[in-house]
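Heads up, the chain below is alone and in the form predicted alone; it's given as structure tokens.
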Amino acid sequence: MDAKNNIKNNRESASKDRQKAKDVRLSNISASKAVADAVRTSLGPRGLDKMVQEEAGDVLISNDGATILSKMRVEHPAAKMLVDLSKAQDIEAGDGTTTVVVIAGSLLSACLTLLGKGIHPSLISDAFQYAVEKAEEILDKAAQPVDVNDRTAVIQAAATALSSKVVSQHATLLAPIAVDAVTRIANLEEPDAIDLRNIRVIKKLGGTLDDTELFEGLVLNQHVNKSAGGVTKVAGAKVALIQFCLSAPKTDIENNIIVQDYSAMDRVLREERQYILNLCKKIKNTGCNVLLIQKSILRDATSDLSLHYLAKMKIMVVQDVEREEIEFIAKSLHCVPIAGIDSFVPEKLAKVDLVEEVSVGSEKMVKMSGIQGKHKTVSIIARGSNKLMLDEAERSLHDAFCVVRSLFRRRFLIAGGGAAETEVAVGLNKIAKTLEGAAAFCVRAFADALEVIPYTLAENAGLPSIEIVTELRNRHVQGDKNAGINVKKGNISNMVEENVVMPLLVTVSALRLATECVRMILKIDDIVMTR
């Protein structure tokens, strides 16, 4: 009789087990769901854009996938992977951050429906590991090969990345603009090395993103200091990067200097301003004619005497560089920041040939052109009527850089539009038909739910998705490899005509990182809460 009661239990206990597994991934999947169709209406060029309010009241404008998802208060730990995915796709592709989060939502959707028939996790997971595997292989045969010094081609990636963003209107200035920012600062012989760290965008207010232009040089925030009748313009400059203070040393916070007569108060203030003009003086005897000073915390980086002996001596003074400036300073000029007078030799100057201080709307920026030396950064000044304008300018412009980046790491470009994953579904739905058992539904369902791309595009736009998304697949098994959604006409179109390619490895990337998150939610079981 024990034994019988034994038994009953163990079968009650495994089947709460697998109740409880059950109800885990199905919270899981509920949530990931939730946060993928949260960005989904924001997908093509005719998605919509997402207002953030922030905590300190600041309002952010965007349709970028890993911005509105970094800013959004998610509590789910499941729905927190998807967040991590955007980030993930960021970083490796710079682009494809919403279309990476709504694929690994529909494969969250595919995976219920292939649960509900009885499938294994387990069997379900090592199928999208292999359908995954055939897609890069479908995506490989239909890229086309690009050379990276056609500027024209690369032209039409960052261009394609940039329709779909708020500053879409402007992504004929704008993507000339980053191809030629990236090429300046690539070595083709190490394209995995191009660090966008070297591009820097200024933002001014004032004037339209029509005004926005790349820069031959270096391009500073600050203005010149001009209260002790100081230059704006240098010609011939030689420039000095400083990280100490032109101003009087300062004792200890604890020490007290206590003057008791007028003969000591002069000797004090004499021995300043012999030390501040001795200062000066070893600045000018290495020809420097163009100063610019970190900022300092602890004591005043000048003083009115020290600005005074520069304005007299004609060397131009530009202040509050911050510490965060200095090494993209020092490596635009080709100098070496100087921390003490001691080591303020010639060998450390920056030769530059046009120093000056210009006006843009209703603010001053310091310019410098001409520097000596292959260029290692380039800077950007980015205008526009409001701030919302300017910080989605920016971001747009950061996804474009990645485009281009992408570009010169695998130079491959593929069709957009939708074209890939019609591709790659259709390819795989082949494949399907050659396996058999559960592998074979799980394939299937991996090639079913990439069409929620094309889907979405349609969607988006207000076309009838479902003609189009049949349409679109009769034509990928014809043969038409190209064949996309073009949103602006409404119909199908070759892609690649249109101009309107990205390139292979956002798409790569993208399927990679969605299957592998949606792979590491299926396969937990249990949550388990730590104090």
Contents of the next structure:
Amino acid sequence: MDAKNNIKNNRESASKDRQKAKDVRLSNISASKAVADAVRTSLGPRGLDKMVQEEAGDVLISNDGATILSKMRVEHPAAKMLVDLSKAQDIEAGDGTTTVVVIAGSLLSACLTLLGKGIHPSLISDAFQYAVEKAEEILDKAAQPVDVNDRTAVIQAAATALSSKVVSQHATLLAPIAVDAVTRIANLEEPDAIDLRNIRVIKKLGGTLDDTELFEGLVLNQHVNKSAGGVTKVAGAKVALIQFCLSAPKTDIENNIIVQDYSAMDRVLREERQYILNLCKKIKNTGCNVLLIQKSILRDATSDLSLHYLAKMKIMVVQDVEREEIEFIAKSLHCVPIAGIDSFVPEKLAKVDLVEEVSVGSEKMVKMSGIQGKHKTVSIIARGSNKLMLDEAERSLHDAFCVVRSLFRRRFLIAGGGAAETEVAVGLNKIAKTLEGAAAFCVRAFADALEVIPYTLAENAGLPSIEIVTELRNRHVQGDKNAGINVKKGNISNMVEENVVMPLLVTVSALRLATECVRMILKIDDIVMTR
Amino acid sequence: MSSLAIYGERQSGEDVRTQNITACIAIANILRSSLGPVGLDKMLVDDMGDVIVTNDGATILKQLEVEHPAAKVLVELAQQQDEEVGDGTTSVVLLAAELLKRADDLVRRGIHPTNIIAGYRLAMRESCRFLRDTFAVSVEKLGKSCLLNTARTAISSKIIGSEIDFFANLAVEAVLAVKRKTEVGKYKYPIKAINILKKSGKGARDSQLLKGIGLNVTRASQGMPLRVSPAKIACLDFDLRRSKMKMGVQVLVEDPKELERIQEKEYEVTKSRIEAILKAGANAIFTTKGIDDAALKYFVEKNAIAVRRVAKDDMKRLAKATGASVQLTMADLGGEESFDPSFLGSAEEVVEETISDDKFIFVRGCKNLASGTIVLRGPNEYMCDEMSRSLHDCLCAVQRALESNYVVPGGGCVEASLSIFLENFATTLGGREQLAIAEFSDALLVIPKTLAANAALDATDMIAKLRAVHNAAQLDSNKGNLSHMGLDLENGHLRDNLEAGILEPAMSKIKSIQLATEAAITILRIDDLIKLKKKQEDESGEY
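Other form of same protein, the form predicted in complex with its partner chain, not the form predicted alone:
Time for the whole complex; same chain goes first.
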């Protein structure tokens, strides 16, 4: 009797499992699709923005896919994979973070249809892998090589990346800045080693984006300490970056200095003066005339007394340098941070032609120009009329840097405006016809899914999407590889002639990452909640 | 649409846009009735019970604590206009809200927001070009009366409008008094150098412009002279009280006599400092910190004025004007304490004067820079506060007119003319932007409309007349003089506002059109609003 029951139970649970696997897959797919739908409207040059109000009440307006998704706090575990996907694209290519999510969403809905036809998930997954490999080949063929020394070509790619952002009207100004910035820090021999951390964007409220500039040298966000009437402009500067404090040493909390005699009071005061004076004199003796002091939480970085002495010695003081900034500053100035007064030697100083404090709007900053040696870093001073705009400008500039970096890594450009995706779709459709079995089905579905990009582009621009996409497909079948949607004029035209181009790396990485993510979601057949 | 599970609320598409726009219009409606010379005031009471009476747009919005994120954009807009221009804060908000309202209508008629944005942007650029190239009149051409008129226009809408000539004069004189040349040879009018002191009592008319720097402080002791001349000024940023030992230094005595000596020593240190300062020749000593009562006698003996607790900003201004350098300590490079005469600044006189019941210190004839002080009088504190805000707007307007050198006639004249210009411009375009530009042109009319409505005039009638006149002016070159026609709100008809002296700085108008359009576009571009919920404390480990 027991045995019979067991068998029955087993059979029941097995059928339940099958049911469950299907449900889990469906729920995963629909949750992920919802994420893709959420960012869909911000794709392309005419895409719209999202406003996110964080719990503290801060407002963020952006149309950068990765930024929006990371702020959205998605709950569903599968949906979270899409959020990570856009993050991955952000790290890998920096741009196309919306594109990658939209493609993944479209591929997932293709999966739904395929699953409905009874095709096994593993089959779909393998077919997609095959399709993406073929897609890369097609893209390689469609891409055109670019000479990274050709500044205008690189600028065009950066401008395309910027065209979809809030700051699009300033693309003509920001694109050259981004290109120059990356070119300056790049080592053409080792394109993989481009470290975007060597570009620093300083945000200053006020003015308009038109006032944004690339600065040759170093810009510090801090202001000069003038409470003792110190200098604000030093020509032929010798800059020291110090990590110790110029204030009276403190005893430990448990210890006290005990004064029992009135003459000792005089000594306490005098000793303090003498101690600080000695520090300042040692600094002066090395020829240093600009002092950057790291922020300290344990002690005051400077005291009234030391500021007073330094001002008298005509040494400019910039305080509150953050710990994280030290590396960047040391790299830009070719100097060594100095940890104690005993190691304060002239060899550790940086030579700079001019250090001066300038005021921008209601704020101040310190500019250092004419740094000796090769520039390893650049600073960009971004201006904007409000904080939302400024933050978005910074994000957009980051995207532009990434685009330029991608171009340095892989020196190919491909037509934008949906041209690349359509070309792949048309090519894959041809390949699908040579295949047999379920794979043919899947590859064709993959190809059709890619058309979501031109479709969405047209839709976001307020154009009749079906007419546009069918015409686009037609043009590609006839061999016009670079035909894409001209969003401004509302028709199909040659994207390369219109200068709408993007790095091959961005498109390839978007396709590859999206496919991988979809394959992963497909293979999940159970969710186990653990505590 | 499938549901997307996020920790919070999400709205998207048409709903969000309409909701955002409604919030913005609500903000604008609050300000609507305070626009223009006959606009009314708002009384704001905060949770502490403090009262502010004002009709300055930026001030009202700052106090409102708006919560809606889109409405916040408008509040920021007013703040920005206040910072960059200083005047026209109400009109910029009205314009932005009107642009949004019309955009919403267009979207409902099936025009994609991106087309509207493109149209607005184009319209904005064209209007600024039109204003700059053809409409603005240079200050030189109009002569000095134009400054006075600009000041009058800025004041006219404010609480001090009843004393319009008086305050316009005051403002223009004050701004001209602080004129200075920069390194590049341009003239600057830093209105920061104008100090505004508020004192209730007497009427607004008893406000006065005084030369020199006025400080809201008194002599430290009655025994000090009321006036020193010529003054040698020492600016100190340290305490002249009994010098206490630093933290971590403990005084331990066993003998009571020792205690006395230590106290004596503490006085001694301060005394020697004061003596060093006086020896350097200072006869007016200002410090941001305190002075011990016991130490005052040293100053009295030497017939010097000592002033304690001077505000830091005042101190900076004082040091700049008199050429003094603010000293943080008296230590010298020998490791001892001394005071060098070169730290002193000089002025013709430092004097304590009584205005109403209160005493003020005035520093006149400063060596380096001219500066002015306006003492405002009024029946009560709120009035004085509002007067100081109004005067600030007015000073800004005069400064802008002087620095940007161009003015435009006010009273709805600019807006009417731009509206006609844009309407004609729109018809030359074939694209979808045409509709947006036409709406932009209509939206501009919100300013004359509101002006007329606030003045209890028939807005529809007045606008029709105004538009007819401007249309004629732009079509027929013989009637070019008609282009300066604007509303006369007192008499309810049209007049040449350039002649009538209703002037505004051109830069203020251009900026407000730019800023309003930018803000409207920012809001229009939003099609999704995600509000995140607060994370519960106990859940924080799980996510």
